[in-house]
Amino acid sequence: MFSDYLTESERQLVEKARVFGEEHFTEENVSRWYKEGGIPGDVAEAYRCSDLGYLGFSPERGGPDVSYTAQIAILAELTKSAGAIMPFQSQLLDFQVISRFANEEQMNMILKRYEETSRPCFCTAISDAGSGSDALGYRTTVRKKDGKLVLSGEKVFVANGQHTPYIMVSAKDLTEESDFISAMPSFWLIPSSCEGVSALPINKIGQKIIPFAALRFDNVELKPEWRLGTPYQALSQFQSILDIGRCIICAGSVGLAQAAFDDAVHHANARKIRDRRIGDFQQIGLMLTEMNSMLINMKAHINHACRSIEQGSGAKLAVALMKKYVPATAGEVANRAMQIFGGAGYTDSSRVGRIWIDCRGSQYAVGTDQIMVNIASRAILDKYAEQ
């Protein structure tokens, strides 16, 4: 889907993924996972001994060497193929995340447990209760108890929360000397069997083949060896975290949001009313154009956005316009495909029902619509006071 700026390498990655896509990712599959809240292992490991199965890792530790914009058009392929958002969507920002922090030994063992199991040994806890993804609104914190280090709060929304055996997780740190306000953000291998770590799962209405959990801490007793990275390290990464972050969310949506409309230009074509073709009638034939408008626009995003973190320039509102625009058009252009199926769309005849519903998620995840406005709207105003 982003063909134009991806060199010929990471277009026959692209292809791969299309492939793997249609071998795997069929309709009976893809709904029986559904019900079922995950992939077989079978399909973990196909994708693990893929070209694609370590891709968010760097190429030292064996990911494929192609840039940031490559990876995202290969999820939204990976997305497209399966018209679910799959475990490799939260797995991708997994890889993506600990790339950056952890230690030799860190990541010996968390390529070792992949490698065995096909599945991340870990999970990403960012998002806090009460304050998502705002850092200097967490109430999760580590502290120093009696001299030890002590982990105490509540993180939600976490993608296989209840099933890794270890969580990376972020939290405030206050271990030194220095204010709640102003304290940094710290990130924290833990084992899940840590006494006081306890999983609750959430019931959502969509996305179900990832199965999301709250994770409480309860006074966890932290090893100064499961720190990841330093104070500061995490401080300056933080920020491009959740720009990478809401650049997979958008992956996935455009990724939907082709499917959609994929599979309502098919049904246009072969859907017939008086020996004439649905799709010649005026209103369809708005829809269908408006789908193709939308699509064309959502990817300019998210292209733009990729580049701007690739060169380091401008990436703060690139990302927040686009998070802003890029899911909700996405659930767009699904409900206008659920309105060109008729009353079939509201059924599970067709999986554009279950595309609109996992569509709307993403407008909540790495940040709301609303936040995003607030973002964009001071990076704006802060460019133009400039000049």
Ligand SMILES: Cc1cc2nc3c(=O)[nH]c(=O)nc-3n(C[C@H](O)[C@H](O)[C@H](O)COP(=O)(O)OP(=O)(O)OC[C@H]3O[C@@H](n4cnc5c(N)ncnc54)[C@H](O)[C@@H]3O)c2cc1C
Second form
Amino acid sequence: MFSDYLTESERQLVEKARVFGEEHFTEENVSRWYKEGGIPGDVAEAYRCSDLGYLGFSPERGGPDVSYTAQIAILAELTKSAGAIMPFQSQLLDFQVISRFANEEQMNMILKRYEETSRPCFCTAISDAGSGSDALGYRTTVRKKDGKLVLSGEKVFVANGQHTPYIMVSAKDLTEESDFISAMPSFWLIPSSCEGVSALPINKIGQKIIPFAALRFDNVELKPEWRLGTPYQALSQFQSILDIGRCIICAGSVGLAQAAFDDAVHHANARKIRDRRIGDFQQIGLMLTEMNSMLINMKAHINHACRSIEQGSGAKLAVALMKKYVPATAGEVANRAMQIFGGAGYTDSSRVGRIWIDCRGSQYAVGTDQIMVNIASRAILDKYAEQ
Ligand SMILES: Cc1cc2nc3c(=O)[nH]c(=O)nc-3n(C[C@H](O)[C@H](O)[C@H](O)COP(=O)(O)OP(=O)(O)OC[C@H]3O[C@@H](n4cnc5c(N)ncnc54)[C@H](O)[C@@H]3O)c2cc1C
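Requested next: the structure of the form predicted in complex with this ligand (the form predicted on its own having been shown above).
First the chain shown before, then all remaining chains and molecules of the complex.
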């Protein structure tokens, strides 16, 4: 999908993603995994053992030496094959996130667990109950009580929150009497088995291959060595994970949109009414035309954002523009695909309805459309005020 922007070896990895999808993501499998809320162990293991399995880790950790754009292209290809948001999306995000924060010892533990189980051993719990959009307005806190570090609060909508042995959790750091530190997020990698940690499933309406949970932390005693990174790095690390996380979400979105488009074009060619293929009806043709333009625009936004991150300039605006545009537009593409399928689009006899509902979830994950407008509009004003 992004082949113009990739090297030959990166293109080969994207091709491997296509082949992996073709082998494992039959519609029968994907719809079963959707009902069951996860992929089976043999598919997770096949993925880990493939050339894609360590995507998101640095090359020193066994990850492929590829650009962000290539990582996005690989994920988009996997999502396109499945026609559903797959666990490889949250896995790529988790690996990218942890690579920025974890020290040698934490990283070795994570890699060892991954080798043993072929699944990420932690989930990423950032969104506070009651203040998900307010990234620095956490109510979850770490304080010192009787000389001990204590975590309290509640996180919601945590992908895989009930199923991982560790949790990466963010909290307001009230351990020091310092205004600077208390304004920073702090990050911790804690065992889910700690006393005071509880998880409750939340029923999602889409993206059902990745289950959701709410996590409660009731006076959980933390060990200092569970801290990820240092207070002084936390904010810039947090910003960088938001940027890459937003690209990853958009990769899933464009993969879904491409799948919906491909299915719709196929249907518009195959379905005949009075011996005419429906694609020849002008209004169906208009929808296909709009969908194709939207796909081109989505890819351009993603490429622009990935390049801005790689080049270290203008990422804030490029990422916000992308995240505002791509998930919502993917939903528009899927919506048109459903219309082209007629009534069948509103049943589970085609996958476009599932694609549409999976697209919708990405308008919230790692920052809502509205928050993207806030970020983009401020960045636009600043950018042009400087000139
Ligand atoms: C599919 C999916 C996967 C997710 N995965 C994870 C995960 O793994 N880990 C995790 O921690 N979280 C995850 N989330 C949570 C996600 O990050 C939050 O849903 C999101 O940040 C919004 O927070 P909220 O739901 O609390 O909405 P709220 O913050 O309550 O927002 C409600 C509404 O108000 C708007 N709003 C809020 N503030 C402003 C403002 N300043 N200006 C304008 N409008 C505003 C919002 O845009 C929204 O429309 C996931 C969510 C989804 C849907």
